[in-house]
Amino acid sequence: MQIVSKLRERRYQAILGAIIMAVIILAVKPEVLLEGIQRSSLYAVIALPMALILGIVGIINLAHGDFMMLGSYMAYWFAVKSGLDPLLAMIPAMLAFFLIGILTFYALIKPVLGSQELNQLLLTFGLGLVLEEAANLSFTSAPLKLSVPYVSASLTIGDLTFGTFEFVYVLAAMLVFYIISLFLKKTRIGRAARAVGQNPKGAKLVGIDVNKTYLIIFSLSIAIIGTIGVLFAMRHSVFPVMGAPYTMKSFCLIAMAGIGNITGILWYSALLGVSESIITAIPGAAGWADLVFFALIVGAILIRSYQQRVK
């Protein structure tokens, strides 16, 4: 017990170093801070969905970045075919991606739901590269841009100019972390779902349908981010690939937080954000951003692997 309080108040004073330490940032260079923010919300809102499937119904869905560049294809379309503002298309596609959901889970998940993990990786990865290669021959592979005015939005504080539109991704992660949070604590369904996800067989036994649940599960997280997407869209080039990094980076945010901690997931994409845009803001050490990603991910499990171990 003694030393788990001990490691209970070091993760306080780390907050507290975490909190102090923006705070010097904002002092000395706040541009970094903003940019850090926006950047962080952005991998916080593309991991959350992913969080939710893997919590649930159990799957690592390495088609996930995939499924976010269909939407920003889809985004891309719309505007071009009706010359309406891109944002219009988040309802149509929420819908369609839950469509597009149900039919992927029918088709492809629910019958390896049972298998091991391995095929289980290796049908979504297939998956992924799909998607890719359908995207690659509907549009080739040149970066589309969307020319949407307001992106490009800035607004100067004293002698400090910064973009807002990205700010749109930090209401997006809250929005979407609410969503979640609510939809598990106080709808019926969210309530099966956290049962089945803590023990799908004692679910079952108490009458929850476990195969409905991730069902809706799967087309929800799918909605989420094939919605993403059309933000994404707005903001930055569409190409075939583009989904892949935020896949990976989906994926080692839920690791470095724990399955089913979407709290955590915000925490982690902050420092994450954060740390990458201190070391883009250094002169030619733009290049070392991944090596801290991968350095904070293994830094964060052998720390939940000590923890787990002395308790």
The other form holds:
Amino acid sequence: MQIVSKLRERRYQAILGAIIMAVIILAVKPEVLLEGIQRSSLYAVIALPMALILGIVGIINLAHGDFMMLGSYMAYWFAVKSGLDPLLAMIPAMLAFFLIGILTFYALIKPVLGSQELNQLLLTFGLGLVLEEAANLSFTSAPLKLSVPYVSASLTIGDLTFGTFEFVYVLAAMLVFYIISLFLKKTRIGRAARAVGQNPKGAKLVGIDVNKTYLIIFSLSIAIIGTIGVLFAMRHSVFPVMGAPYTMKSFCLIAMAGIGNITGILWYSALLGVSESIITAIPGAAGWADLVFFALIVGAILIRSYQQRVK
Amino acid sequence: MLSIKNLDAFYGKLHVLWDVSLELGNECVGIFGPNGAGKTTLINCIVGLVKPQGGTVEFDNKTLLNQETFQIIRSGIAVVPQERELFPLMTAAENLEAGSAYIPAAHAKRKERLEFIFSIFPVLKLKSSLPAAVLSGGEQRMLTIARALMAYPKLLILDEPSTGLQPSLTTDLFLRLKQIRQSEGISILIAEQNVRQCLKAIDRGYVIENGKIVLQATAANLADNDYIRKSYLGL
Ligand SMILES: Nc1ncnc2c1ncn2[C@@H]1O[C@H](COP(=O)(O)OP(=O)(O)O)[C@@H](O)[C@H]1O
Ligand SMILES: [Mg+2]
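Pass me the form predicted in complex with its partner chain as well; I've looked at the form predicted on its own already.
Time for the whole complex; same chain goes first.
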């Protein structure tokens, strides 16, 4: 009886639907599900730091993917200059991007904090273009590829073959999600950040240094996305505009989940990633995979407007 | 303890406070005036949310004008803002926690304080695990007052605290404020339109109209003043 009553709640219906779908795909084409999960994790781990900046600092950072691109070039640069394994290069990259975050905050973000949203959008959009052009001038637009032998490792179980390295994205997504959640719930600065995200004026009035909180959250998020860029470069080609589609997708995932909803990003990333994998696996339909993304956004917006009208 | 001298404040070209001076020692002081008189602006000047063009604001003989809001709050001033300014998605308990978390001295004594607060506002204990956004207007008002008390302020500033409270609660609130003031020896500044009820709690009061202080007197003198009786008490 309890199960029946729980099933009336939409949340449980969605989870049940997801499980049924997963079982069907797993039965028919298991590698599609695995690939979908890996892809979803990549989307999620890229979107999470952008969501943090939007939810707390209140800025839509349209240069988000371009910071990832910088991280990828940094991985390449480390590998060529010092032969440093990209997995190890993540550590200095994280520090470097934390500093880049601080500089960017003071130079560009802080001056526009109280300004109109359009100004903020134009600023971060422009910053993205500058970063892309800078990469273009320094490295040309030719795609670079790191050669790290172990990334193409794969595992065969029965007649199922899948890449194993991509599971680092799953690991990274889980780690970043877990750390961000813990940080926001348990630490003093994290709690202050949640307060600032919900009501900056209220936060000032309980004694929170709001500007310092913005600085920390922004720099931390840039540190995360730069580090993800290093990881990304291990499996993907690196070129100046590689980040732009990820900015788009991240922004739309955040919009679908709702600002401030970190858990929702995981669900919507899963929906997007697995759907794309399914389409890609249908013979002759691979080219349509990019459309999934637009279909999902339009669908999500329609559903939300419908719900609002019903209310 | 709080000393405001010759304050002038503007919003753009709009001159909102004109040469406002106000002194507050260890006492409870009221600021009365109609909507738009400048009460909230005056409070915002004290806590650094509005930067005045001229004049001085001192607290414990230190100027507040070059300090940021969070520093002013940490120096011992707590505010119950007119628009409440709660954290809507946090539970009532988390909102209370936030009231003391960023003020080290208050943070150490938060447990006792919480008990005290639940004893004056039992409804907050009942609803402590609900998000602030789902509380009723009156409950949110109580939560805002309670959050300010969590800071163990030396000076408590309340901006129209009776708005949205039912009349019996309003009477109760002013009584409580008087008790808290006596038991803890804190100073209180209340901006109100509900002059009748507020007069019972205060020692002295100022009347502000169109951004100028037009009258200041003890509570007893205000209650007897013909102008106050006609314009604010409807007698
Ligand atoms: N943020 C603002 N921008 C411009 N004008 C404002 C602002 N806040 C208040 N005012 C104006 O300043 C005057 C005083 O307002 P306020 O201090 O809120 O009065 P009160 O709190 O006594 O009702 C009013 O004329 C109001 O319209
Ligand atoms: Mg007001």
